Structure formats: structure tokens, C-alpha cells
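Just the one chain here, the form predicted alone, laid out as C-alpha cells.
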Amino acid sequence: MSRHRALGKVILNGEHAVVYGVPAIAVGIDTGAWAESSPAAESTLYVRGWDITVHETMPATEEDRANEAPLGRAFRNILEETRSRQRAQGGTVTANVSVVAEADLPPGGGLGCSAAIGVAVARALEPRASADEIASRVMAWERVFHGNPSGIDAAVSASGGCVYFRRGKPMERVSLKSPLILAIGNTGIASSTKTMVEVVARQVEQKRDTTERAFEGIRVLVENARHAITAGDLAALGKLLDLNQMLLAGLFVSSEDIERMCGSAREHGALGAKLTGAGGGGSVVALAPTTDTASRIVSAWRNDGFSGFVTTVGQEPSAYTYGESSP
């Protein structure tokens, strides 16, 4: 039995403003999540860690239906999602299967946890799909949980690398001129992306000059982005990250331990720092010219009760993006 993998995700500029055309750019790194399938007499998915266990059978009544775990909607989803495809494809329709899956990244933390495990399941089911079949098969299991996503995080997990992503259409590979070194802070506070979308949504509704604005900004942002990535110009990148982290604090995303680990990154050395995915709690990401620089906000964030890691996206896409690991 093989062990399928898929990638955490990491935006460094763009997010929000990509659910309305913006784009935006992103990265995949190696922390993510895994999953495992065998023939069973009924199609069941376990998720290690969080100790549930869903199957593809609807729940009999309508009380129980109402009741069901978000998981079980999003398993039953992908799996006939799966199936039409191969139906579509003229291919092999899966058939019964046992999943198990496990992600080393914590739901909520903006580091798409959620797509990272529908990714690997996607993979287990069928694991020659492409990288864009499996992103597109995805896109069903995380309506589920964010109602109205992107695909950026669905796109970046099956592919990884870095990518400039525009909603609609045909992702772009971004050329990483050196690698980013990263620290990933976590706030510890879960992050609803579908509540943080609608927060924006409304603003948008009641504001929508000023909404505007700040994602015509932001496309500034990420297209100067882009350039500094492929030029290698980390101090530029640093700074349009500051500058993204002002106008998402703008768009009322953002929250005070985020600020206080963007400030704390800064004091230590980051070249540039703001929170990734939905905010309001969740992650927040700071760009270090070394890993020493990075360690060292790492450190400092725990020692303000945070927890962190450092992550380096190379200049080419991680091996676990195509293929199989063994158990």
C-alpha cells in the first residue's frame, strides 16, 4: 500500500482579493498531508488525528443528515466527483474503498489543511489523475468546508511550486530566481475561511469604492511580487509583504495576535511579514533571509506562546508533489 502525498500551502499575496479576480501568488511546502486506500466492502474514509470516521452512505434520516460531519459531505462529494470524471474519461470507475488519511498541518490555520487532505484522498482514489484533474476533483470536497474558494489552495496543493493564480483561469508557474526561506507562525486561534469570505463579502456590498481600492492595490502588490520573486529580490518582497499585511488589516482580517507576531517577526530580522489564508486568527508567514534569521523568530514567537516552524520552498516543486511516498 502507497501513501499518497499533498502539499501545505502558504499565499504571499492575494488572498481575498483572489475570490474576485485578483490574482495572487502562492506557494506549496512539504508540510501537508498523506492518504491510503484498499478495497473494502463499503467506501469509509478515517482522518488519524482528528478520530472521525465517515462513510460514503447518506445518513438513512433527516435529522441525521442535518447532523452529519462536514467530512462525511466532502468524502461523499469527491468520491462521485471521482466517479463521473472516470465515467466522462471512459475510465476504470472506482470502487469501494477504505481511506485513511492524516495531516500534519492544523485545520483552521490558513495553511490549507483541508485541501492538503482532499488532495491525498484524491490521489489515493485515483492516482495517475494530473495534477490539474486532481486540483479541479477537489474543488467539490472544499466547497464543503469554505463555500466559495478560490481553487488556489486545491491548485497549489496538487502542483506545488510557486504559482501565480488567477480564479477561472489556467495557473502560472512563478520561476524562483533563490529560495524562500520561511517562518510559519500559528496564532492557535481556528480560522473559518467561509466566515472570513463573508466578512469581506459584505464589505464589499456596503463599501465597495473602498473595497475596490484595496484589491486594485493588492494586484499591484502581487504583480511587483511576481517580478521580485523571478528577479530574486527578497528585500523587495519583504516590503510587499508589509504592504499586503496593511491593506488585509484594512479589509478588518486580520487580528491583534497577528500583528503582534508580524511586529515580533520584524524586531527578529524578517524582511517582511503578514498572515496568510483567511486571518482572523490562523497562520501568519515572514519572509528571513537565512534559516538562522528564521529560527530565531520562530523562537521568539514560542516564547510568546506561539507555535512555528521554518519551511525553504527550492527552486523546484517537492518531490512528494507527483509522486508516491512509501509508508
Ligand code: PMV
The other form holds:
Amino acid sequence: MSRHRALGKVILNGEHAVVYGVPAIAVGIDTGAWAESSPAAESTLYVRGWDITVHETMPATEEDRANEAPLGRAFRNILEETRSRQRAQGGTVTANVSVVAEADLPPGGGLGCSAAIGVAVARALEPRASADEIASRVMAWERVFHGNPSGIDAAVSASGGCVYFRRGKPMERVSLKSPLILAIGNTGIASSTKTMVEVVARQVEQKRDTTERAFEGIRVLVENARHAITAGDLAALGKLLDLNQMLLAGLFVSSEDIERMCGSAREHGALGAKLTGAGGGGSVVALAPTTDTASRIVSAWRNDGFSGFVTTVGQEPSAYTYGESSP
Ligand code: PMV
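Same protein, different state: after the form predicted alone, show the form predicted together with this ligand.
Starting with the chain above, the whole complex follows.
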């Protein structure tokens, strides 16, 4: 049986604003998810770790339907999307399968856990589909969990590498002049992307002018970050992370823990630090000049009761990107 892998993601610049059409830059990380499928009489999905099994067949009673985990709807959506696209493309239609999936990412951790599982499942349903095709199928899955997803999580999870993403546009790769050494920390507080996106949506509704100005500021940071990454100017990229954090805090998606972790990262040598993903808890990313500094940042977080790890994003997308591997 083949194991189909999908990547987690870290947004370097542009979360939240990306929902409103501003570009964002994100990188794929090897910590992600996998899925395996085998022929079955009825299609089911079991997510290990969450210990939930869902069925393609709708629950029989209204009460069971009301109590069904959102994962059930997401699984039906992705199966339906996969099969209808296969029919439209005149290809072979995926038969019933039993899928097992698992993620090594914290749910609600801002690292694209739900999209990574979705991408792994979509690949298990049709291993040969292209990264773009998989990412677009996963939108039907992501809408269940995120309400109004920009699509960045699925795009980066399916493609890997460093990506410049705009909602509804083909994604563009950003070439790295030098590898990015990242310390990624977790506040230990799970946050709901859907809720945090709604926090920003309310501000857009009530204070359109100020939120639009914040988004325009973020747009400038993203464009500059793209140049900094291509030029290998890590000091500039670090500053852009710090500035983005200020604008995100202004949108009320930061938290005391996030501020504390970003401050500690800077004190321990980070070039810059910010929340990554939806905020309100979840994760922070710090750009480090060396792996030693990144390890020092993670140790400092651990001393404060948070968790973290170091990852390096290289010039080439990860080997998992189109990933099939043996379990
Ligand atoms: O928290 P995550 O990993 O799902 O990232 C969400 C990123 C947002 O920009 C806040 C939402 C989106 O759909 O782009």
C-alpha cells in the first residue's frame, strides 16, 4: 500500500489579508500528513490521532446527521469533487475505498493541519492528479472547516517550496537565494481559523477604511518580502516579519502568548518573528540566521512552557511534494 504525503505550511507574510485578495507568501514544511487507501465495499475515512471514522453514506437519522463530525461532510465533499472532476475529464472514477490518514501537525495550530490531511486524502483518492488539481479539489474539504478559505493552505500543502499566492490566481513559485532557517513555536492554545477569519470579517464590516489600510500595508510587506527572499536578504525579511506582526496585532488576531514568544525569539537572536496562520493562539514563526540560533530560540520557548521545532526550507520543494512513499 502506498502512503501519500502532504506538507504543512508556514505563512511568512500576508495571512488574513490574503482572504481579501492581498498576496501572501508561504513555505511548505516536511511536518505534515499522510493517507493510505485500500479497496472497500463502502468509502470511509479514519483519522488516526483524532480517532474518528466517517462514512460516505449519510447518517440515517436527522439526529445522527446533526451529531456527525464536520469531517464526514468534508470527506463526502472531497469524494464528490474528485469523482465529478474525473467524470468531466473523462478519466477513471475512483471506486469505494477505505482511507486511513494521520497528521503530525497540531490541529488549530496555524500550520495547515486540515489542509494537509485533505491533500493527503485527495492524493490517496487519485495519486496521479497534479498539485494544482489536488489543491483545487481540497477547497471543497477546506470550506467545511474554514468557512471562507483563501486556498493558500491547500496550495502550499500540495505544491511545497516557497509560494507567492493570490486568491483565485495560479500560484507562483518564489526562488530562494539562500535557505530559510525557521524556528516554529506553538502557544499550546488551539485556535479556530473560522473564528479568527470572522474576527477580521467583522472589522472589515465595521471599520472598512482602517482595515483596508492595514491590508494595503500588508500588501507592501508581501511584495518586499518576495524581493528579499529572491535576493537572499534575510535581515530585510526578518524586519518584514516584525512589521507584519504589528499589523496583525492591529487586526486583533495576536495574543499575549504570541507577543511573548515573538519577543523571546527576538531576544534570542531571531531576525524577525510573527504569528503564522490564523492567530489567536496557534503558532509563531521566527526567522533565524543560523540553526544554532534557531535551536536557542526553541529552547527559550520550551523554558517558558511552549513547544517548538526547527525547520529549514531549501531551494528545492520537499521530496514529499508529489509524495508517494512506502509506509
Ligand atoms: O490557521 P491556518 O493554518 O488555517 O491558516 C489560515 C490562514 C488565513 O489567512 C487566516 C485564512 C485563509 O484562508 O487564508
